[in-house]
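Given as structure tokens, the chain that follows is alone and in the form predicted alone.
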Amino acid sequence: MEQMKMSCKKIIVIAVVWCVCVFPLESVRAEGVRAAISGQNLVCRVETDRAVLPAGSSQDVVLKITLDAPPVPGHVQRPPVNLSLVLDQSGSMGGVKIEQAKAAAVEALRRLGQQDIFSVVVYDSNVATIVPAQHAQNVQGIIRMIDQIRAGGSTALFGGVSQGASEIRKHIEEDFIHRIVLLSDGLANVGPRMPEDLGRLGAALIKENISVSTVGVGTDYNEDLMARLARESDGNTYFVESGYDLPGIFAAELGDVLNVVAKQVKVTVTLPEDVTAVEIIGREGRIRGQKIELFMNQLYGDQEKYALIKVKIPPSAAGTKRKIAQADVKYENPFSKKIEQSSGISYASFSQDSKKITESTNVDVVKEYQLNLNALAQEKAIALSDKGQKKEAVQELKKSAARLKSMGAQYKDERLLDQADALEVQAQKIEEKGMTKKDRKILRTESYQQLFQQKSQE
């Protein structure tokens, strides 16, 4: 994505939409910037990066639609989980990696309850179900099955995921959180193997409310394939250098799956007739005239999820106030098992007073937007490097680091400054040695986790 340029005639504005259970509208701030509806599950707000916007010119506005989930309520039973682990047991997984993969599978099993469903599929040149889908009750018996896994053969990754989905489908009609966790340390070389192939599979699975989280081990797996599968199915993606990290990764993933607070989340953003949708930034979604549709399979407790949408608004006179967008959210509450709705709305006021405009800046929104611009810069650097344009890739990373450093210094924000420092180190390494497989995986994974607000592993 090309860096957006600021000028007096074209000003980038960020609006944030947060969403909550349907309750009467409580308040709209005097500036007309925020409107919030409060409830017991999700929180919904709409903000701009400034409470006051420049008057008299057409402007690009970036809407940030945010779903902010509270902790899982302590007094109710969590929704049951239907989990399938799909483990690479090809020859390259021998030694520490396969043993730690088995330890991670046992770690996942021990975190489940008797109401949950658990299955294990392994793949090498062929695909086999080691643990058929069953309630997580006979723990010691299941552990003995897992202990029989041995490494050897090629990598039928597509077939492994498909078989994992077959195990999930044995209970697809029941009220479960459906999740596949895919582990691989190498390139898919049996059956469909391109990122597009796995992307189509992920897109098909999400229609069945099945998400796939992917775990890449070492530096020889295809990070484009793994990220594409996770993205299309609304899952998480992880990169670990060592098999020793696998139990912790599986624990982090189960921490999400066991804390779902909303399912089948659909967000519809409605724009006024004179506001035009331009693009959705970083996420999948549909623009249908004055409506933008977004879908998220699940939300986890204490998690913030959002999407950025750029729209264009017409010139507005100083002293006026106008509606920018409204977000309506529909989702299934997994505790009440009822469909609930939420709403948020955004207003903006306009002025020719530059000081008043500057002083009204919403710093938190601006910082988050800069981090997303950085994620897109990382994606662009990967694409440039893939074309052999190392110099241009390094420049892209350095430019992004400079923006982050400037913003971090301006707002005294350690997160932005730390990200800028890390990016400068990455750029320097690539400048000296080219983009290694490890560098590429780090950039791809960091970009994905920022754009999709994946929680950092503990």
The other form holds:
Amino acid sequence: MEQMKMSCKKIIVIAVVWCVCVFPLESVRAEGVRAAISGQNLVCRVETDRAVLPAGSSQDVVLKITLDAPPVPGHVQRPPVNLSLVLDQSGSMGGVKIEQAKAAAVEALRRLGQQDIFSVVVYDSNVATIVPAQHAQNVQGIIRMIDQIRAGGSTALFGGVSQGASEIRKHIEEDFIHRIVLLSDGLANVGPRMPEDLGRLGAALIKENISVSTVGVGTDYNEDLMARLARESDGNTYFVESGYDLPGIFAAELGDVLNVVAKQVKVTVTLPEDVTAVEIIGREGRIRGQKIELFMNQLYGDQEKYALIKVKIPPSAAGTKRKIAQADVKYENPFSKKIEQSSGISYASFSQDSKKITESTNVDVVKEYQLNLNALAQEKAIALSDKGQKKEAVQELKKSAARLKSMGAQYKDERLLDQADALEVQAQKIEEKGMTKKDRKILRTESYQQLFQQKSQE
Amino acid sequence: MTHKRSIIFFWALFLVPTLIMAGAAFTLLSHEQDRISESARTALVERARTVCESIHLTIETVQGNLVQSLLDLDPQQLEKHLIQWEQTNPLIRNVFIWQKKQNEPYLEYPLRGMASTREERWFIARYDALFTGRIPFDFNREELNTEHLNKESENKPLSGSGSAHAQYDADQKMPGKSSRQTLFSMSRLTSKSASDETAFRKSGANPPGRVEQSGWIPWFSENRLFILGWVQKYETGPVYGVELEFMTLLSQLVTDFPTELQKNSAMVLMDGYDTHMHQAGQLQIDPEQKPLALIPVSPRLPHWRLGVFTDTHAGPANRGFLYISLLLLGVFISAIVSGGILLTRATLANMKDAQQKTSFVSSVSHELKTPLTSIRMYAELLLSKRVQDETRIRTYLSVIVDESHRLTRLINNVLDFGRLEQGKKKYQYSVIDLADFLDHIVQAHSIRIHSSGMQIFKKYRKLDYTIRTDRDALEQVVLNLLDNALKYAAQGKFILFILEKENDFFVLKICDDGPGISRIHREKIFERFHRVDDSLSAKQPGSGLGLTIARQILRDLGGDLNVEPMPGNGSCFTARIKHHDAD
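Which structure goes with the form predicted in complex with its partner chain, now that we have seen the form predicted alone?
Every chain and every other molecule in the complex is listed next, the one we just looked at coming first.
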């Protein structure tokens, strides 16, 4: 069953990659024509898990602040991209992996236009810039430079990212979408190597509008480090088992980069005076009294990103209606280069009719809330397994699977049920054989993608 | 023999000092190599020191700029500007505002609890000792003052319009932007965040209560180094500051490391736990390897050191000078030794030649004298007319004719040898039947053969023996071989002539059942002047040229001459004769 699901997943991924590879940018632009008709503004929605709340008691409510990114406008030139590929050329990358990484780099290069900037940095024990930052014009010359890459040595991952950032900075003042794509198949063994350290580097780079997307190859890389770096810098994270998937992944990543429709997205949620923020689920944010601040670096065309916030509301009388929250979004439109804003307000009414309350459930909010709780449970299971508490890790996963199953059954939601089944199988497998490197990587990547919705919508 | 020994002795006299000189040169070269390696190591260490100084100056300037920027902040909107700075500046990890209210320590920003991000909560926990007032902010003032005094001239950036700003301005004018320049620009506050404080400060006025204290605290927590900078503008005012984003600092510093180090060396930036934070240079460092030098990076980064590593198992890269020198020395010695050997060989060969020539002249003189004596004796007898018997007269005349022929052949051989040696012999090709040609010679010399007591046998295969070659030259070859057989195999009973064909060659064999030729002489008999017995008293007359000439002629005609032992006794000379096509 699990294998079938994995196969289906693979087929979907391959199909998506194929689509991305076969249909060039022009198809993205064609999509944009529809966007021009449908309007260009980012839409902010604020929803509660139930539209009607029980009257007369204080209660916790889950708020979902959704940002619906518009499609890429077709009539406007897309913003140029400043892309730096940071490739691992340590000894373990020898053979198919390094050849496919080179092919992936060439694939990425071919998808760029003359206005874009391209650079390639390689690292083993040392760091070297193979292609200094330059306009993607002399394609054949750049391909010849990429062909020189040979595998051998240790893994100076930190130095590689630093050098990649240095290449990006050569054009940092200009109006580019700045992106580093980091590829690694092994453990960093030269330079800072703790996930926290790389996370801090990511957090600093995002302040310069540089995002780092990480691609882990095989089962020997440090997924915590790669996910943390991507998370802090608002990039994507990918796990591929074999080098053969690399060109497709690079193409998909570049598809995202070329699709950016909003940069520097800042969400401020304002709560009425008597409503208290309890917690922000999954994401990093700041609760300052009645104001909750969230930050997202960028949104891709047609993407939906959201944040979940748990708030406490005071008792209200039946039949009343009140404002729960207002969200204001400020972002930079990379096409018009202007700061734009959007906002959304959520209201809830109160009733003592439990049927009415149940019927008012917003399945979408509940589902995403459960999936986020599940992602957090996956993170917790990883932490427990790392401490050698296999039994507790399995219990955590099973508990989450049961919760998903119950919710899935209640709301007849296929996605929740599928997720519950997959999680149960995974928990069973871990119970029998322990958490393999591959299991850990799948859990980490899935939870990351769920919590941060970083993977482009397929 | 004495001469030969003398030559070898003198050669040895020449060789021994050469080898001694070579040994001395090798020692000198080794020392020179060591000296070069040592100076390369020293240069590497010096370079590492320069890197450390550069890092120190960069950090000092960055910290100076940051302090300056903090002091320039508008006190009315301190929190707003600090938060804005933290959100946009990659060099700032966290900011804080702290002050004593009613003698109680109070952290104004970040606020404890949910109003802080997770990172800010960690930040508060990390510096709990400072924020709760257990440790004063200036607890390391003494240390800083000492450093300040030592580095007074370098600390000018702290004064606001010092060298850091000048350096920064100079850097801005340079093409491209190094990481150092990026750091400097990050460490400076944008003008809109600064109030008129800057102008106020530059005016030199100092309002009451203004103290402008500042400091940097290297802080170890969770096995990591954190750096906190603080300022206090007024005695009763708040202490506020920033925590450096250490990874940004490190990330920028490592990209300015030298990249063009030799393959067998490396510089490694190490933290207080000897973790390798960055490596420049291709050398693969063994975990157990001890560094050549460990240089403290900066007092601003306590316990951080820059390790210099070189390959202890010196490879070809750093011993290049020694190897090239040794190669040259080897070529020099080989040239001397091989030259000496060649000279000695040439001298010995010349000596042998001279000896053989002397022997040849004696032999030829002897050879010439013998028939001449016979001719002269019989001619004088005939001239005196004392011999009247017709038969005896005919015999005497026959001897004179035979001896004349012998003399002619001898002279012809000597003349031919000269021509062959100089490569001047010319060949006239004509078509002959080899069997007829051999029959004719055998017939002409049958009397000589029979008078030597030998019988003639022939063994010709039934083939077509038509060949195009030089008849006279070939006749000389056959006669020389025949003479050789008659001289040295006369005690045998027969002489056998064989004709056959092997591949493209006609093969003529002249075999006898004489005493044969020993193995050691089998090749030497074809050398010029060589005779198995070369003394004047040799039993058989000869010049030692017959076989040499015969082989040389056959080789010139595209064939060859060899000798093989006959089964039982005797020898068999095999002449391979090549057919020459008409041009």
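Quantities reported herein were computed from a predicted structural model and do not represent experimental measurements. Numbering follows the first chain given and starts at 1. Just so we're on the same page, rigid core means the largest C-alpha set that superposes within 1.5 Å between forms.
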{"query": "Threshold 2 Å Cα movement between the two forms at S58, rigid core reference", "finding": "no"}
{"query": "Displacement in Å of the C-alpha of Q410 between the two forms, rigid core kept as reference", "finding": "2.8"}
